[in-house]
Structures are given as structure tokens and as C-alpha cells.
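Just one chain is shown here, as C-alpha cells, and it is the form predicted together with the partner chain.
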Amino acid sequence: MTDGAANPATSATARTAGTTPLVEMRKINVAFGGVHAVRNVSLDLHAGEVVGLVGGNGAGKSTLTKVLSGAQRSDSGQILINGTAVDIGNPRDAKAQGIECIYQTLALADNLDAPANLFLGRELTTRIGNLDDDQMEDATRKVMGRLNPNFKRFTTPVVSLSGGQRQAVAIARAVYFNAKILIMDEPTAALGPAETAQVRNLVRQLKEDGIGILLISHDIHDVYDLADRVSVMYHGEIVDTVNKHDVSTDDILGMIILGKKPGEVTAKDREELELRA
């Protein structure tokens, strides 16, 4: 919010300034020994909004989102959900707040099949507390049918599925439980063109349903296509958060590579960019 005030021209928060954001992350810091992976990062996300989070390798994107999903404790900073400060100490806390995450590493139990992975930690049971594997398989067939209609291997351990099929299982798991806040860390990295299109449609549909989505991707066009706003991270810090309509993909690329806002880029920087491109 203070970021917005400082840069009224490119401020993206101004658009939704009136309403309370679904998520506000304030001055988050995470350090691993000497590596300051996330430095004073503030970010907000509104209901029905897709925020793209981009940056080079090791910029701190995954670490920042893990703080929100409870997978990583921050050293300092605050998280507010619907304006109320919350303490997210572990993944259970995050799920209780309606936060679901598709991890870059997928976080699947390789030895279990797709239904067991989809319901990992939230297994469906019968009245007397026995696992209801048939119901879980049925639900998995339905949700996978939307993501990857050709998928048939519901009783094989996911270790023997293809990379894209595994990713589909991870996505299915995140969307099945009616998340309010969805974090997608490189959700289409392993997907073929048809499956990527399915995921894009899914993102649009979830957005329409009023879900706030934090989308990390190295595919600038993917982000540009789906996101309302784009936050660029560089060496653990946010360079800027911009409204997609105010900038070009080249501007975003410049921010990712140089860590500078479009207005601050010098002629020398431009030369360098062209050399690299």
C-alpha cells in the first residue's frame, strides 16, 4: 500500500484500493543462513484476482509462497486474511484458512496412487472411520476428467505416471477442496499444449468463482495472458507490482533481468538486454 503511494503512475493497488484484500503479506523476511531469500516483501491479492509472480531463478518466489502456504516460517512480517492478522505456522493452519498450494516439486507421495495423493491428509472415511477408497477414486475420476480426460491410471503409484500426469494430480488436489486462495508454483511446467490450455481455462474459471490466485510462471506470455497484476521479484525483493495493461511483456522482461522499473532503465541497460536476447 505504501508502495502504491510511492508510485502512483504504475500503482496497481489503486484499482482495488476500496476493498479489503483477501491476502495481505507485509514486510516478509526469510533468510537461510547468509542467503536473504525474501527481503521486506509486501504483496496483496484480492478475491477473483490473478497475481502473477515472476523473477529469475532463485529470486525468492517459491520461498515467498511457502510462507503463505505454511511450508516455511518467515523470520519477520505479517499475514492478513480478509484484514485479520493470522498466524500460519504449518500447512494445516494454511489449509484451515482456505489456502491451497501446488508446489513446484509437486509434493506427491510416489508410492501411493492418484486418489490417495489427492486426498492425502484429508482422506474420506466411512461412518465408522474406515478409508473409503472407492469414493475417493470416484471423486478423483471426476476432477481428473476435467483436467486430463485421457487419464486412466487411477490405481497405479504416481511414481510411474508421466511428469504431466503427476502435475495434473497435484493440480487436482489443490482445486478439489474449494480453496479461497490458490498458489500455483509453475503449474504448467511439465504439461503438453492441450493440458496447458486446460489449466488456463481452469484458472479463468476459478477466477470467475472469486478465488484469489497467485501464479508463478517462467512463461511471461502465460502470466501476461492470465494475470491481472504482475509482481516482479529480483534477488529476494519486489521490484514492482504493475497492472498488466500499463506495461508490455518487454517491460516485465526488463524488470526480471535487470531488477529495475521500466522508467529507471538506461540506454546502457537496454544494450545489455539486447545482447542477452
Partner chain sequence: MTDVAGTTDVAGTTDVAGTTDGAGKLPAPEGRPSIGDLIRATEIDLRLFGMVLALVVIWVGLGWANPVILQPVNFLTFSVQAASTAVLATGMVLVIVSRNIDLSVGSVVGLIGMGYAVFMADIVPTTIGLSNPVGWIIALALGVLFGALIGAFQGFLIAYAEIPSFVVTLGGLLGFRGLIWQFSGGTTVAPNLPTFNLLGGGPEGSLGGIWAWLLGALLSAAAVLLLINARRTRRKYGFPLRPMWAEAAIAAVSVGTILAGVFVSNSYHWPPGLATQYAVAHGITEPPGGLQIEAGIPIPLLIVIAVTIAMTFLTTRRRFGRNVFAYGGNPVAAELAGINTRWVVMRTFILMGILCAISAAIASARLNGGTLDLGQGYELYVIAAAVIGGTSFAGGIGTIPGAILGALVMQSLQYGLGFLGFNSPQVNMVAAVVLVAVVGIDQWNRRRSR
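Now show me the form predicted on its own, since the one above was the form predicted together with the partner chain.
Chain only, nothing else included.
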């Protein structure tokens, strides 16, 4: 186990102590027929914090994040934004609360360039109603200059961009439209080492800007590198939410596979984990 007090990265967690979370999900329940996809789940997220949400297939991660993004109604429970209860019944409601999702598929129009994707569906126009390409490109250059100063391919269709560059475009779109809370679904999936490093740097930049990030990933090392806290789901419930500096990656794997908190794992359980590794 790592000694969190010796690690300066714990300051991110210390900053959140006593502050009102950006998001609080309280006792969320979702059932499909007789199957409880999410059972009595509570979760919070602060400004400038990354919370990793992990769990095996069918653990309930996707359903829980769909509730926050407005894609799925909960059967019961409450969502608070900055301490105020809100009703999020659809994605438009979520966007109005500053919640944006960046899915693994990114939802980019491959034949369009970065500015066109940034403003897709929200295009800027001139006084006479024509598309204002210059203003959209200028705005894109400004936001990309902050997120990824090395990005230069503003007039290239995004289909020809690297995976890391495409992620940057999707993130820039969310940030430009005042996202305060980002749900990132497998942001480094299928990326090479260099592109993964690029996306990790983007996440760190977003943290510095005070954006709260809910990071869903199957890559434990990715989560462990980026997250301040980790929430583990197992069969629709939260096993535990831990400061990552207080646990090891093996502890997190134990929660994912066995549904047990670190202190509950027996020697026999550890043998099972080693066999599965």
C-alpha cells in the first residue's frame, strides 16, 4: 500500500475537503425489469478532480453515467449540481448544467475539419446568414491553443487526424461550450503510447482549468495515473470510493473482480487474483 501522506499529488484531494461538489449523485437506482443495473449508488465529483469509475462488464458504469448525461432516467435518487437539486431528463438538460460526454466513438463528422466539428449543429453565421468560417476557425485556434498548442491541422478533415488529435477536437468542442463536468468514456482506448500520453496531458490540463472529470476506463493503469479518487462498481453497487494514493492497483483489481474492499480480501482471494492475472 502506498503512503498517501508522502505524495504531493494528494493535494488535489485536500483541495476538495469541505467544498461543495460539482456533482452529487445520491442513492441512484435503475432497474430493467427485475434486473437492478444500478442499486443505491452515491457518487460525488469536485472541481479540478478526476474520479475514475471502474468495474467489470455489467457492473453498472454505463447506466450510471447515462443517468448523469440525461440518456437514462433513474427510478429513484437525486442529482445535485453545485449543491442544488436538478432534474436531468434528457441530454439537453445535462448540457444546460454544463455536463458534456466524450464517448469512445467521439461523435465527430469525419469529412469535416476541426472548426466545423467544433461548431457542428451550433454554427456561427454572418449578419446576412452565411457561415462565418473565419470566426469559427479563429475560435477553434484559441481553444486548441490552450488545450494542445501543437495542433496545427485546422483545415484537414478529422478522418485523417490521429486518435489523440481527434480526442483533442472532441474535448475542445465540450470546453468551448462551457463544460464544467466531463464524462470521458475510455479516452485512451485503441491509442498508441504517444497518443495516450497526449490525451493524458489533455486531461491534466482540464483539471488545471477546474473541470471535474468522471473517467470510465478498463485500463487500471490509466485510471491510476490520472484519477484522484477511484469508485469501483460491482453488480450495480459501489464497492468503495478510495483515494488512489491509499491503495494499490492490486487492491483496485480485487474490488473489481471480487467486489471486496481491500481490508476484506483474504489470502485465498489473493491467490484467485493471481490466477486470473
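Rigid core: the largest C-alpha set superposing within 1.5 Å between the two forms. Treat the numbers as computed from the prediction; the structure is a model and nothing was measured. Numbering follows the first chain given and starts at 1.
K.L.:
Where the C-alphas stop fitting one rigid part and start fitting the other between the two forms, you find the hinge. Which of N178, R73, Q78, V35 is it?
P.N.:
From N178, R73, Q78, V35, the hinge pick is N178.
K.L.:
If you fit the C-alpha atoms of each rigid part, what angle in whole degrees does the small part swing through between the two forms?
P.N.:
26 degrees is the angle the smaller part turns through.
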